[in-house]
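What follows is a single chain, given as structure tokens, in the form predicted alone.
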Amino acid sequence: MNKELSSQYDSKQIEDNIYKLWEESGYFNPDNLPARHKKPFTIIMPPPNANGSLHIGHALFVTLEDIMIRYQRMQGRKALWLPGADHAGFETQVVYNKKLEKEGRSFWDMPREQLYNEIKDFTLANKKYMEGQLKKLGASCDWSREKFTLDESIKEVVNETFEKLYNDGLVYRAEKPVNWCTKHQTTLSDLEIKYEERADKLYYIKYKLANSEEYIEVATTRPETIPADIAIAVHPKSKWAKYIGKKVVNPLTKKEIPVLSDMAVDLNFGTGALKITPFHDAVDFAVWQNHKSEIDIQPFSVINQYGKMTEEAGPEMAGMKVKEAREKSVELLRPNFVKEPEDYKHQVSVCYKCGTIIEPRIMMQWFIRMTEKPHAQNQKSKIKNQNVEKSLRDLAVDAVKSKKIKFIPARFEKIFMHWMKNLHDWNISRQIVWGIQIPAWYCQDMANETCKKNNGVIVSVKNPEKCPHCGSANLKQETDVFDTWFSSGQWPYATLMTTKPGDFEKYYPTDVMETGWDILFFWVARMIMFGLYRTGKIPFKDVYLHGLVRDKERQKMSKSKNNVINPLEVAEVYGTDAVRMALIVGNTAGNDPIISEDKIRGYRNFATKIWNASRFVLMNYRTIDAKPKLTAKDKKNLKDLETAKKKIAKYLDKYDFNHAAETAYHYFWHTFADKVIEESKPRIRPENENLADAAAAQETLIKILEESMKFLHPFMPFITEQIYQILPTTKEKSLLMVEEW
């Protein structure tokens, strides 16, 4: 380590290095690190989509939880920030299915194996480059716990948890209504679609009744679904209830269909009569299950799994795409047209990753029920469990209403309740390669009565040989795979149970938990289910909710923009720590932050700043042979350091990461330079013939620049490590990152 500091501070002369002095110290490992270091204080990081590059999002989410493990370290805690990466399944494959389109290839004639393998060493390969982005970041993660999710000892826990899960009866395999993506192939939980407004008609339909030229009037978007339709339901206060129990004729095909009553029809939409479509829509479905014993015709599904017309659209329709039949339909309606078709914009959902029209489908899915007590705890289950009288949503939401849980911004605590109140059931099911494959076979014989009264389903943990109820040895095991959020929701617990013997029992629950409000539901709130339902504890005590980064017209980043900031290459240029406080100063938690190069060239000043007082102060510095003589200005500078740097910790204490940094800004760049060292200048000069005050002023000084490294370390710690490895204060080999606060 050079014990000078060169003229002009170069970023990336000393990153490097210092982070290569940290990893050898072995202090980003708790179990190393001095013996003041009690009590625990543990972050799980938020494993990163091991699928690409890490972007300004993830740059925001290590500087964030890099200050909270670097001040709790200082702080005298045992500081455990666990590493990992997530696998990231349908999102992964998304990512590799346009890297084999740009290859002349396709996925789908791909043997499943080998697909699998392929994305297997994408993934692997972008994990490695990853971490070492994160390590230019500055993370000081403990990298010999570092953990993924397709970790064979992580994939174990999550199939446990299934299987604890199937057999307290709330796992079930049930064909239900469910969200279809043409493009993927694959259903999508009810969070992985986004609702777009989308300009369309919507068409009157006459409904003759049976033997009649009376009619009910039909409001619909879907025409080219009518051929399956099975029923008409009418509110039972609208025009339409004196033809309850009647039979109309289908328009297109010339079936006679039963009018139902049922007070799910909207009659503030269309005309209060509502056609159903059992295969095409969730309300239909759930009107149909209320009315099976009303209605003759089984629901038929007249839109294939690739967004086709099947057969049973008739041969007018037959094997067109949902857009050319809904126009084909429309010709064939039209002398059943009540009026002109009006325009309409309505919320139509859609995939979150291509933006294709989501078609519902009924499917046979996996199903987790949430809002459900468990139905039977299996006592041979070798996981106990505490809270088998709640049920999944009632644990979390009893976490957080008796503030076990706390969210930091607060008012994310009224979101959280909204959305628990409106949960359903959820489908963790996919139909894709890249995952961790459902536990869960299936005998094909199903010899004896306990076997079909399972349906000859198998869930274990463990590959069975033969089937325990009727003794089958055919077998064959379910390819889908679970929802990436099935598995991450498990991370707090999953990762501690599989790292070292005793960390689960000394780390959980961890302190804290930081994320961006955007997957609130999609993770924390089912870490919060998961981890009380499998340990019969919170995974977390605070849940920290930063917003997403935006440039300085507050606009969403993106490449169609050209305002995207790779952190890496202005980090290369600026600096990280310029990065780093550029992302925290202004930010708020729960609020968007602003970024712009035009900010971190700025922090790149900060840099420079202290850089050159801590150089003035270093060069100035000579050994006085005099007891230093502290004058009252003197005493007072090193008040308001105190002052400073309490103020700096409270800040800290309360996840107000923005006043801190803003605090030891002003303080190093307004007081201790623009002040205390303009002031002390005539004093330390060799001229000053009074060694007494000389000694004086060059201790408040060194003090000061100390203590200052001290505070500002957590916010930019490459630049403050190294200057403190220069003091003449410092210790042979001793570190700044586990210097006393």
The other form holds:
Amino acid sequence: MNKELSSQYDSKQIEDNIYKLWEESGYFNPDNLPARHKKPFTIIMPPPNANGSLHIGHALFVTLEDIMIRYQRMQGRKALWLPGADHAGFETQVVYNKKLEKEGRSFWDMPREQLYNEIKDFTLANKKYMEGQLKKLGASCDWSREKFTLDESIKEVVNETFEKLYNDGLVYRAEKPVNWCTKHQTTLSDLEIKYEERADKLYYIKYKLANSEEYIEVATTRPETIPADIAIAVHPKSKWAKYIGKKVVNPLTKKEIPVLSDMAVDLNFGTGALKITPFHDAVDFAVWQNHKSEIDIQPFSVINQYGKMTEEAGPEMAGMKVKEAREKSVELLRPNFVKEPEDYKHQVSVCYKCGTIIEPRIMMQWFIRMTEKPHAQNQKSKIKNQNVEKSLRDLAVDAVKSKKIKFIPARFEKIFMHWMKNLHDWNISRQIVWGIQIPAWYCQDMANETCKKNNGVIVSVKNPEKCPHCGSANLKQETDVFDTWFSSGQWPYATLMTTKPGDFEKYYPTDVMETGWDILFFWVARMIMFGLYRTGKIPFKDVYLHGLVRDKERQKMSKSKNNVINPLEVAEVYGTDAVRMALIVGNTAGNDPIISEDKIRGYRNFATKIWNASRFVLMNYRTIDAKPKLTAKDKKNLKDLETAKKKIAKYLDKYDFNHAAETAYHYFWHTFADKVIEESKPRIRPENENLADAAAAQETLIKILEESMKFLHPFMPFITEQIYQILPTTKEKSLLMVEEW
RNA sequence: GCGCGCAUAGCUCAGUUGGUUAGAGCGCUGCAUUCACAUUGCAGAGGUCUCUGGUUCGAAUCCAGAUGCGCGCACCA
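What would you give as the form predicted in complex with the RNA, now that the form predicted alone is on the page?
Following is the full complex, with the preceding chain placed first.
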């Protein structure tokens, strides 16, 4: 029967069939696993952004998680791998914006609803395509529990958390400095901006005292914002201290502005005097907040949301872009220069997507308090608050400190703590259309005192229809949507609370969160905080962080560099199993793996080796009418097998996939194929008249082959399942996937 | 500025609590081949483990410093 096996392993011919075999068995769903599978083992898949197709980085996470799931399933765990997809709000909107630009359509002129629906169609199409890709990669996840971040059930959980945070005083709406991207017309969180070094000029400007030639010297990189200066702050120990309490003249508007004393001014930088422009700088905003009583001018903006100068900037600059206005202001200010401007290199914040310089603005936005305790149990909260005594930050910090949550590799614990220490309140509102609209309504009548006290704000999981305070039906919903990470940060419990009844109780807390280190703060930290806040339990026990896949030259893969490896394309050529091995061997947790086609080719050769070794054993297989008499060497070989298998299990238990895979590879090729098989050749030939010996050799070979398929299965599921299916010892309808390890 | 890493064979990396001649893959050299597999086998060359000092009977491994490189965080105008 097996004699017609071809000498080459043809992955294309078998992979789809094998996946179908697994899928039809129903075993991806842990509920269907045989009775021996008892204790749950859960991994929630990091939902890929449904705005493109899977790249090699996705293949890495799929492989790592599938290895864990398959291994644990074989070990008798009730293994659940819950798949999903992320609408990826801002990122997807950026992608769609680009797409429209290419098509010559204007993103900004489209009605909100139309835009939303178009992006929705686009996202759902991508999602469907990605599901097919996950299957190609061999992902043994439970499709019956698949979730999408915009499922109604998920939105409800997310909104409930928001309402609870609001009632607990951890969500607030305020006018505060935020990061504004003038291209994308939205605010961004502190994590969504990056810093770039820019060569600018530092201008030294005289602010003269009223009716005097005396002046204070102020250094600034942004002379165009001078019309919005409402004060000058000096350090009390600076040489300008004698002017504290006096007034100076704004060199552009000629208005008189007060001189304040503030320790926030750095004595050792610039001139020891700082111009205070609250609406265009966060530090200045803070200074203004502390000196409100001393300043009679209300702060205002001179730059609008498009990065253009407003009327308040004065007739010479109004309407100009910031860059032009800077040149203009320099021209106007020249008489007030103390000296020629100096070249100055500094870090400026830019949008992490488009690189546009972030314009700090003061805007009414929604924020989450990260470092303060919630109010005492609020009656309004339907969800009990298990953790009233701690801030979101402390919940996470304590869980990590006490080792309830462990990082692999451990060094990320320090990085995590460092970030947590510097945590600020999180702006969660975005002025984009693609996302979950914030469940807040504004009463337009504000006909009673409670309304006024709350500024007309009503936070409610579902549309309240009427103002609960004054009964007005004249409500307007907030148009801003949540930062994507606000919803994905709730993913572990939001999914399990809404799949099947009992799932949350059974599968939460999950066992492992496996994801890239680049989203440690974006995602992992938020999941820990929200998980503890909302459920009182950690969302996962271990966090395994993988690196970013790079090419041979250590470059990050990107379309523009033309070094992208499409996992599906290479899997088509070399087989999925080869791609999976190439991603695992030589790759340790937290390090950026380097992947090249050569490496993948190497593991395709390994697949061929597995195929031919198996083929050899099967081709020579015959019924021998004798009781096998194992030699000492046979016994040693079987013992070596056990040793290798134990070693692999030990490595897998420690998340050391690299060594586990290498050990499996090495044992199979250089011990089994090169030695055991070679030595067995004369013994299994029909010429061997010692039937007991022939039977012993054959039994040893079959046994090792069968066991090898088991320990190779998590890494190379397709070829191993295929061979298992044709082994003479395999029982009808049994699957390697659920075999006992 | 604060913080986290890395430095081992030509290349990419392992090296788990310090303990004989420091490992793997790829690459390289030589030989073999009608045999399950040339997508192969066997053999081999190749390393002062960045430098300096310290701890120790003993250091690639622990400590301190230097040099080089990478990265994260950050409201110095």
